[in-house]
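Below sits a lone chain in structure tokens, taken as the form predicted on its own.
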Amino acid sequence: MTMSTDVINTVRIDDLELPALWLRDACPCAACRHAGSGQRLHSVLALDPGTTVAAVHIDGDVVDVTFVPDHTARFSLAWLRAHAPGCAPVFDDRSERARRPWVAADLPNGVPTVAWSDLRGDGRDPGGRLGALRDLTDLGVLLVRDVPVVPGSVLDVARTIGFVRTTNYGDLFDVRVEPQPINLAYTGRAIAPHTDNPYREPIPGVQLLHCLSSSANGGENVLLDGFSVAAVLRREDPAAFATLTTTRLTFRYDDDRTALRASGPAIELNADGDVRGIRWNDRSIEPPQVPVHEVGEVYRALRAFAAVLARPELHLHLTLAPGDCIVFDNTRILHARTAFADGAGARHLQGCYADLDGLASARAVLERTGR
């Protein structure tokens, strides 16, 4: 079926609307798109604004667009469908739209368990790195069972899901009570519920914690869901979640070799207005530097979010054992540790940071190539 020959600035295909100049920086084929990667060949400069379509056939799903003067495009019907202006969201593939937002009672066998010889795609479970990886991005955490109680390890597993990301604490670093402690997770107190790096941009979006040994003396890891918490606060109250969305927070950290600060708010939105992330970390904020007239509602907003997150409602335990590897999403998943019972427990992590956009690749080509 041939549309039209009259020289036009919009398609109209059944209920799509269809701007020729849209569809001609769409084109897919080889003279405008670069066959191995789908990158654009030609400079945005090149597309002339008054592009006009001459005519357009469809044949099944088939749809043939010819502009003005010269050039032919073929589309898929159905790729129309998916992707014209105003049919398909903005990409963000990070926030709770596209997440399963959960509480501990959503999980009462814990968190998803995958064995480290399935993680790595040669275990017995064929569908087992495929199920991890997907269980990771939709429920932000991941427990790999029977990694090797050796030093470095944690890398190991890093690697299977994206990159390496290295910090002033170098590649990999050792949790473990030690007598002149740079961080407050290498004492023997509680830690509260936080996010990693908050002070750092940008953040670490995946955080492995490897356990090397165990102890028996308290050490308990607490887990929460922040996009469960950023809902809570919204729902109960409104005024809070507006000020920790709106109001940049900065945080720091100090050593010897090291001075880091980075800003942003507690609760990060999308353009959408859903929650796409969480900077956290109650030990390492500043003082809020905003109008004097909003000091009061700002600290009001903290200790309402910081009641929340106190909720034991929301608090997933586990406690690792020698071989456990917990991978979790650092701009959403907080995390927190009991104290130890005699304030030097004998229990020995070794953590690491990757990149969420590894994690997103990896599962991607999985899903389109199978390995």
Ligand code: OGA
Contents of the next structure:
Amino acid sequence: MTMSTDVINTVRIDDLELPALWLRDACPCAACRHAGSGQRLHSVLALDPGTTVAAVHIDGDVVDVTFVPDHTARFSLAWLRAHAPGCAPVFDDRSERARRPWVAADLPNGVPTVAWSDLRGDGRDPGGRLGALRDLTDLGVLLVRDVPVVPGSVLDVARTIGFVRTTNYGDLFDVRVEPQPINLAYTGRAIAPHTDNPYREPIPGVQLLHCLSSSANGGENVLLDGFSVAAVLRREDPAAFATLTTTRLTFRYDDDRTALRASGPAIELNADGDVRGIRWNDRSIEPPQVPVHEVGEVYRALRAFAAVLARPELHLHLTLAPGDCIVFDNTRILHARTAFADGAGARHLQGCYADLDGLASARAVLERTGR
Ligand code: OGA
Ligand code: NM2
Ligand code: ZN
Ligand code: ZN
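Same protein, different state: after the form predicted on its own, show the form predicted in complex with ligand OGA.
Below is the whole assembly, all chains and molecules, this chain first.
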């Protein structure tokens, strides 16, 4: 089928509406886009705002478009359907809408689990790696089993899902009782549900904790889905929910060599009003810097959030054994641990951070190649 008129500003194919300027920008030819990376080879200034279409020819899945000024582009109709303006889903949507929020009862078998060899992609289950990356993305948690009980292995696990994010705590950090702790993590105290490093910008998107040895006496972990916590608050106390989405809280960490501060809402919304992130840590929150008449409501909302966090039905319990490594979305999942006292065995975890973009990329590459 060939359509030809003097000036076409918008191409219509069935229910698709494709503005000429948008089509010209999307041209995938080797003069417009670099073949290997898909990177655009010219600036937006090189796109003529007066671009129109002179002719469109459709043959099965192949759509040829001739532009004024002179250029021709060949598209796949399937690609146009998937990418047309207003039709494509947001690729990097990490909000509650694009995920699977859970409470403990939704995971009767506990945290989704993968063997270390399967996560690497050379184990017995050929679909293990993709399944694990999907679980980690959608549920926000993953337990990797049979990681060698060797210091530093946590970095190997991180490198199979992304890139290690070095911080003031190092490439990796040891979580165990220390004589001069620079963080409450390095004591035997209980730690309430929190996300790590809210005093940093950007906050590390992924956290890993690898168990090298466990204490016989306490030190159990709890995980909660912050998207579900926020949903409970939105339903039961909309005023507190609104306060926590609009109040900028400041978080702080200081030691001899370090002075970190960052601020943001405890519950972060995207432009559509969906929850996309949780920032919460009792240890590092500063007294709120808000107008005096708002102080009372902010504390009321903080208490309401903490009260939901304390609900047992949201708590997924797990006890890490040597060789277990939990991986979770640190912008969504809160983690906690009970107090412990080292006796016969001393509790020792090694942790590190990575970012969510690396995870999204690892998953997308697997989905693209089917391996
Ligand atoms: C932490 C932490 C968990 C644990 O160090 O931030 O949450 O199980 N540790 O010790
Ligand atoms: N550690 C374990 O964000 C935090 O301060 C939690 C982080 C010290 C790297 C602890
Ligand atoms: Zn082109
Ligand atoms: Zn922590």
